[in-house]
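Just one chain is shown here, as structure tokens, and it is the form predicted alone.
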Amino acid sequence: MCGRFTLRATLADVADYFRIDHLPDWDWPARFNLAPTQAVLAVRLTGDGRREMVRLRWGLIPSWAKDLNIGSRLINARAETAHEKPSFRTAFARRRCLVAADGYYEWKKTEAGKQPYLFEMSDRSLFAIAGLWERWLGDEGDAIESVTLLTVPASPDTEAVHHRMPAILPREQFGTWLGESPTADSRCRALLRPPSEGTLRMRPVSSFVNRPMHEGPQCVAPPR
């Protein structure tokens, strides 16, 4: 599972990492505690095949849903089965995206309570989580675009804390996942696997991050 993550990088850094030519006309403040139902930054293809950055609500709302509350239960989708689940299969075939991040959190039970850990790339760089997005229309015709994060079995770097982790894709796989050329679903599914040992590092952080409403550098500070 992935229930909280960070994106502290600037829009310019994200654009450079994902090879996007034009910055959006909105700002992105550093985020230390992104939580479900909040806006996350994603990369997808436009109708003419260009990569674009967009803000999507975290928690996928299927187009057939009666209300948006279902999104809070669909923040993650298992990579092994997403292509066949009614909530995700159409998006898997047609609306794949990449969610920008530079860290994510998991919690481990201890005698003193739940200890949060921050997982980052070994070089502390940006990374991309495989996602699926949808567009939902409310009763008043208002459109909400939302996203779910795909998860895979834990890698050797993460399994001591949790048995699942976000599906992180390397840069050379971005084009295939986004569908920049016709790609079979089976090939996309083959991309979704844990990274090799040594890719990620983890460290304990302050319990300040436990509350979704908390934000700021204190979230990633060492525990006291």
Given for the second form:
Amino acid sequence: MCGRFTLRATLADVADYFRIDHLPDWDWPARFNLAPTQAVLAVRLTGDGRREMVRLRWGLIPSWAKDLNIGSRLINARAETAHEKPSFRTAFARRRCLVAADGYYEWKKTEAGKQPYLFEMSDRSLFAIAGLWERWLGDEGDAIESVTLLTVPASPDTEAVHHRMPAILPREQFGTWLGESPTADSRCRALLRPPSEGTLRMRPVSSFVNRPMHEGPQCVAPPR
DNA sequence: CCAGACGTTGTT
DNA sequence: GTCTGG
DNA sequence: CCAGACGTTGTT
DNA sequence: GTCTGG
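Can I get the form predicted together with the DNA as well, since the one above is the form predicted alone?
Entire complex below, previous chain first.
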């Protein structure tokens, strides 16, 4: 599962990682505690097939939703079934994206309370979480673009804390996932699998991160 | 035909 | 929007 | 995901 | 307990 993550890297680093030539006109402050309903940084294809960086509201709001509130429960989609679920299948076929991250959190219940863990790539690099996006039109003609993060079974590195994890895609698969050439659903589905042992490392962090309002380096500090 | 659901997680 | 249940 | 709220009336 | 907000 993935209900909180980090993107501490700069926009320039993200653009470089995703091979995007021009930077957007907005900025991206380092984020240590990205939570549902907030804007995350995603990469998708423009109408003419170029990669662009966009900010999407985390929590997918289906186009038929009556209010945007529905989105706060659709923050994840199971990779095994998203292609057939009414809320996700259209987006699976036509609106796949990559969400930029450099860490994610999971919680483990203990006698003392909820202990958060930070998961990162073993080399501390950026990574891409497979996502699906939608455009929703409100009553006043306001458009909101939202996103859900796909999940897969836990990898050997992560299963001790939680049995699910975000679907992380290797760089070689970005073009296929984004649809830079026509790709069957089944081929996209096959890309969604847990990373091999040794890809990720984890460490417990301070419960400071538990509060969604908290932000900054204290979120990734060791427990006190 | 119309009405109502449409999702994940974790816990039991 | 699209499918399922009644 | 976790934390925090969970309500109405009338008046300003 | 359950829903909302971040």
